[in-house]
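Presented as structure tokens, the chain that follows is alone, the form predicted alone.
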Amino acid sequence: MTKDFGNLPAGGSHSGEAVGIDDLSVYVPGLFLPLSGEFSLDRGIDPGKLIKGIGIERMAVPDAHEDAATMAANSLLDLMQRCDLAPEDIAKIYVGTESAVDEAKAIGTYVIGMLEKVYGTGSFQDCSTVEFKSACIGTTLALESLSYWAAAEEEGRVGIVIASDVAKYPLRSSGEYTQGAGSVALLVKKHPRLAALEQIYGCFTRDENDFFRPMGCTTATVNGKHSNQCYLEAIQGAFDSFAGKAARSGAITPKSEECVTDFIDHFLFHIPYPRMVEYASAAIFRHDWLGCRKGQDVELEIGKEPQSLDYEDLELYQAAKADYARRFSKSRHFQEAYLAKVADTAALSRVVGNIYTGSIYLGLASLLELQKIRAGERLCFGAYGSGCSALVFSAIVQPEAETVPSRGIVKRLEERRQISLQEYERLHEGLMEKSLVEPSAEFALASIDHQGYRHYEYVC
């Protein structure tokens, strides 16, 4: 299909200027635990279930001096140095996290305090910050909000969106092997080099108990199967909302037998574990292809989708639907679409694990590091936050995208230190008094005083 993106709206201000993501930086702790070997043996889990079943090979583990605030500050410092940004260039820092280090004080103020140890006291005083909490969709809501500010900005200043999280579940729980940690900082401005937002947002929200962390708890509660179902239903609802708005705006107008997904080159989904993006994309493609030529081709391959009217028993109907979904995910047409448009986004997550609200942007980093995106392509982001909310939006890859220098993320991940199961468990429970790797050229938690206030420093 020939696609013409030349006249599409792309996140403009009143003057029609493009707004979006200019660059990004990723910070991942220098420690990791393999899920095969000691971990799988001790937990009595087939390593194949972990590596192939959920798609995670290694999970990043924060050292004793690391938390969501230090990771956020480290990713932002790297971004500033990459892009030659001075503190006065930055007007806003919005942070999405569900690993906040304080119940009241915004994590961004800690980040600013750390950055001022490098740039000087008061250097960020003309910068505002706020924390977004909405499970794993927080950073995406921050990006949406900041993009509208950037479109109206007339002084040439930029905004920063930071995702920073430590995914943590109880030891030996069913969610333990989907842990991880990391931070992604996004530079948001007019005339972005990477991706211009089309400012079309489809949303879906309802009240659910699929995942939550009660006040005072350090680990989350997950209702696994229910959470997966909420994710799929919310993403599908948000995609329908997005498709309707895209059609009304004239951005995506499928002709007869065409589908909305035909106009999208890469799908980036929230990645609680890599296999979930396969489930999410299967749900989207299967739904979008109904009534289209591709849907008819799939029917020829695996048969028609079960209809409720053909079943007197609800359980039999649900079982038939589940079986059809499995067959659809193995169909030739879906596998071709998945490999072409989705699979590469999970490359980094396989060796980092879940970083909650930043995982979708770790997917963008994967595409960039693998050099998989090209100017003019449309990216479609599907963010999900338990509880539950979803947001689907799009962006157009800009002509300068291929000129943005690589971040060397793969090399840095290869240089991490592997830790033992015992070391991991002591870090998890907060029993490690000293860091396994002494901090160097990074921000670190120095102490927590008698009031519970956290003190940070920059270690040269």
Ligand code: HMG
The other form holds:
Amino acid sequence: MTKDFGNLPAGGSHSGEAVGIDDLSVYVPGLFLPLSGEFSLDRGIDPGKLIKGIGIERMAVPDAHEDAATMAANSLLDLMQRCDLAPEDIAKIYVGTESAVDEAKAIGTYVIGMLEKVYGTGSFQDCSTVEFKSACIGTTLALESLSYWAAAEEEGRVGIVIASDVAKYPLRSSGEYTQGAGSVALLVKKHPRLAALEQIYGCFTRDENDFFRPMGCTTATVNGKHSNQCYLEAIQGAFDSFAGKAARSGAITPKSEECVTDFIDHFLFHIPYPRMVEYASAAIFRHDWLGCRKGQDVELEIGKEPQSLDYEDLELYQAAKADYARRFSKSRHFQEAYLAKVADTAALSRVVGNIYTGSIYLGLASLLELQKIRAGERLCFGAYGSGCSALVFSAIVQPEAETVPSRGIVKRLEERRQISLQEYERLHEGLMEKSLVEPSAEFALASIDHQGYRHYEYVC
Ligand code: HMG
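Please give the other form, namely the form predicted together with this ligand, since only the form predicted alone has been shown so far.
All chains and molecules follow, beginning with the one already shown.
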């Protein structure tokens, strides 16, 4: 569909100059555990459930020398090398993480310490850093914040947003097969090559106990089914807020029979596990299509939505709604929209798992590596963080996007080492004294001293 950008320059901000994501870099640990085979056998879970029902085939597992800080430093170094950035070009490093390595010291200061081992002591002195913690939405809130700074920046310097997390649940828990680890670094600046933010942010926040990690715990506590429900309600609320703001700004103004989703080419949702983006998109499309032509077509295919007035018993009404939701997600119209606009974003997550706050940007990396995005297309991001918050925002793919070189992520993922169940469990419990694969050309944790201060090195 031809897009009407209203009063905005295509993909621009109200301040005039376009601001957004110029490039990104992904770091994933070199170890992985397949979910079929030894793991599913030992846990007594049908591999079909993990691979189809959850959607994860392989989980990235950090080695003994890796943590959220080393992964962040590795993704940033790769980004700087890709984009030929010098330390003095970078004014701000905002790090989104819920796997902090210290309760007070910002993870970005450890990252800067590591980068200075490559670029020289003091080279990042004129760069500020702050840690954003807000479960899986931390990086997105950092990006929103940094985009306002970038729009006002007059000296040609750039900002970096890094997502870095180790997703960790107790062994043998139902969260265990939705773990993973990795980091994504985003270069944020004026005149970005990849995607210009439209600076329209739809928000939703409420206090929830769906997922949290009390002080001192190394694994998250999760109320699994409740967390899915919170995610869906929050994304729905943020999408409505986004749609209202997009209409008021003139960016998305559907005419009669059109709906907001018609104006969006790719949806990038937070990906705790690939099936979740299917649930999220089904909820968004179903809601958005009500009252539009598409909604009428779906009604012809699967019938009308159940109405509460037709049910005396609340349980029966809820069961009818759940059944309708299942039928909607299998409907031809939804499946076509899902395959065209959503499914590809989960490609990398299937072989990495949840990387918490970076997962949504791993979705962007999937689209880029699969060469699925084209200049002028509108991306709609749906970030979710437990606790809980959602932020829905949009960006326009820029003309230079197709010229940005591939990151070779797929090849790097193929070169990872498969580990055994026993090795995974020992790493998970922190019982591995030595690394399974000696670090090479990367940052590594060397030691933790008697005060708890962490010492990192760059291993050539
Ligand atoms: P579960 O109980 O393991 O799975 O919980 P299930 O029983 O709900 O089954 C999942 C799907 O597998 C179902 O599909 C089953 O039918 C299917 P559906 O019916 O929905 O279409 N299935 C099979 N398919 C094929 N062959 C089979 C088979 N058996 C069943 N044999 C849950 C899953 C995700 C809840 C659990 O793993 C968990 O608690 N994970 C951690 C929490 C989580 O990821 N929540 C997501 C929303 S919250 C969020 O995204 C935030 C987060 O990233 C943290 C943050 O913000 O920081 C987590």
